[in-house]
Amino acid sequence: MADNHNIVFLNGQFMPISEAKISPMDRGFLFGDGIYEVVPSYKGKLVGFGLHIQRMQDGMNAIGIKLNKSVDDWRDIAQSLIEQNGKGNLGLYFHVSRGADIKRFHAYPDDIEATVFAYAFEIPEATVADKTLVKQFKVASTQDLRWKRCQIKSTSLLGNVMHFQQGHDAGVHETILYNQHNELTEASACNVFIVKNEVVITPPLDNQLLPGITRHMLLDILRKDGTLQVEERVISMNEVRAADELWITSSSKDIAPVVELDGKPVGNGKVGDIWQLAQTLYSANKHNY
């Protein structure tokens, strides 16, 4: 799938992505006022779809974007774009800004339509729960700078991508930040999972972290087997530190085992047996959401 045939939708028509324009007015592009989602597919079937656009409309509830679309507009537009450009491994971007004024203002003007803009994008294979083929991850810590409503998926993102950009600067794959009490919120793109003595555990929802659809789902999958306890809760960096496993989920990446930690191995270096056990139960019922 070349970008330049990529086929786009934007407000209501679909396109050739070389001929969607969007006015320099806009205030997505002046303020980051907006919301959005990227959904998974494979071979055409969706990821958790209803859980991404009942997030991406409580983004748009809570600063005020009001949009009259329901989850069946939105699968619609979904599945023209991957009819459209090729049934593969595709991720779904979904982008609703407040829309363009005739003038730069801060606070939210009234009477202007939503812009609503959708692609889809080449994503690998879904991950296969095999620790001799799944890619290992080594990330990088530091203190979340970031604003105080990481809750709403926003697509100002400047502060994520700062930090994503020192753990690229650093050479790794992913940056985990913690607060000023030294407790772990996610990471840059991700959320965060630790496993110690067979317990899987994660922080729990707050302004802190993004709710993350794939940490809903593995939550509520692991919970429904039965075979490993659970944990939300508040998680310190010395038990980060000291935890058996790492892990970053987020719906490109489903589970991914970090092996590395700020130059330190994570438990023994390798990845893990639950993490194994986790994949194997998240990848046999990911697409009953």
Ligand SMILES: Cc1ncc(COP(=O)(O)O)c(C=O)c1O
Contents of the next structure:
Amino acid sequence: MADNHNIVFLNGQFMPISEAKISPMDRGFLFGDGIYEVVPSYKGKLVGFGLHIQRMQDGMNAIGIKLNKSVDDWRDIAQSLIEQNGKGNLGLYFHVSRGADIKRFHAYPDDIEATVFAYAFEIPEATVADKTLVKQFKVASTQDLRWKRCQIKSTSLLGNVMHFQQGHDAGVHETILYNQHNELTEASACNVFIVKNEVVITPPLDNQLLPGITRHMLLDILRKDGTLQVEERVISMNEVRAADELWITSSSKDIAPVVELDGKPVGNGKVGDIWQLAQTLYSANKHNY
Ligand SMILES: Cc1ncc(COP(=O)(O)O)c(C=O)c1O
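Show the same protein again, this time as the form predicted in complex with the ligand rather than the form predicted alone.
Now the complete complex, all chains and molecules, led by this one.
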């Protein structure tokens, strides 16, 4: 899929990316006033599609964007993008902004049409539950300085972008974040889990973190399997630093094992046995969602 031949969806039509144009008055451009999703597709099979679309709808409801599209409408767009862009491994990006007005005014205009954009991009092979093959992640940590509505998957991502850049500048893959009470929230583009004494622990859902679909599916899969104990509770950064294992999760990464935090080894500095078990279960069951 050469990028300039990429076929994208914009406001009801499919077209080459080079022909996709939006107004500079679009509120997505001026205010970051929009909601987005990224859904992974492996060889034409979408993972967690209904869950992703529900989260996008929740986001639109939260910010008052009205759009008449059903899950099936979105699925048709996804299938069409997959057919037109090859059946490899694709991330499907969906974006709804409030639309373009004739003036720049903060209040939501009543009578504009939302801008709907979707495109597909190549993603790596699905993570294989093999300690010797999996990519080992290094992360930095810093205080979470984003806004207080992190449960909304908003296109206003500057806070996340700046935190990601901190890690990038430090030569690591991600930046994990903690609030003013020294409690773990999430990472700039992932949710975070720790393992201590074989218990898998992640922060509870609230306004400090995105309700990740990978997080949701992983918790569900682990609870149904029952081998590992699972907890959703507040985690202090002291616990994170003393964890046996540290994972970051997202739709494009599955469960990514972290071996180094702020230049120090996590646990014994190697990919852990609990990761191996969790990723095995996740790989076996993720297509059921
Ligand atoms: C801030 C943030 N947290 C968590 C996630 C993980 O969410 P999901 O598992 O739905 O991809 C993402 C994904 O992009 C994210 O941007």
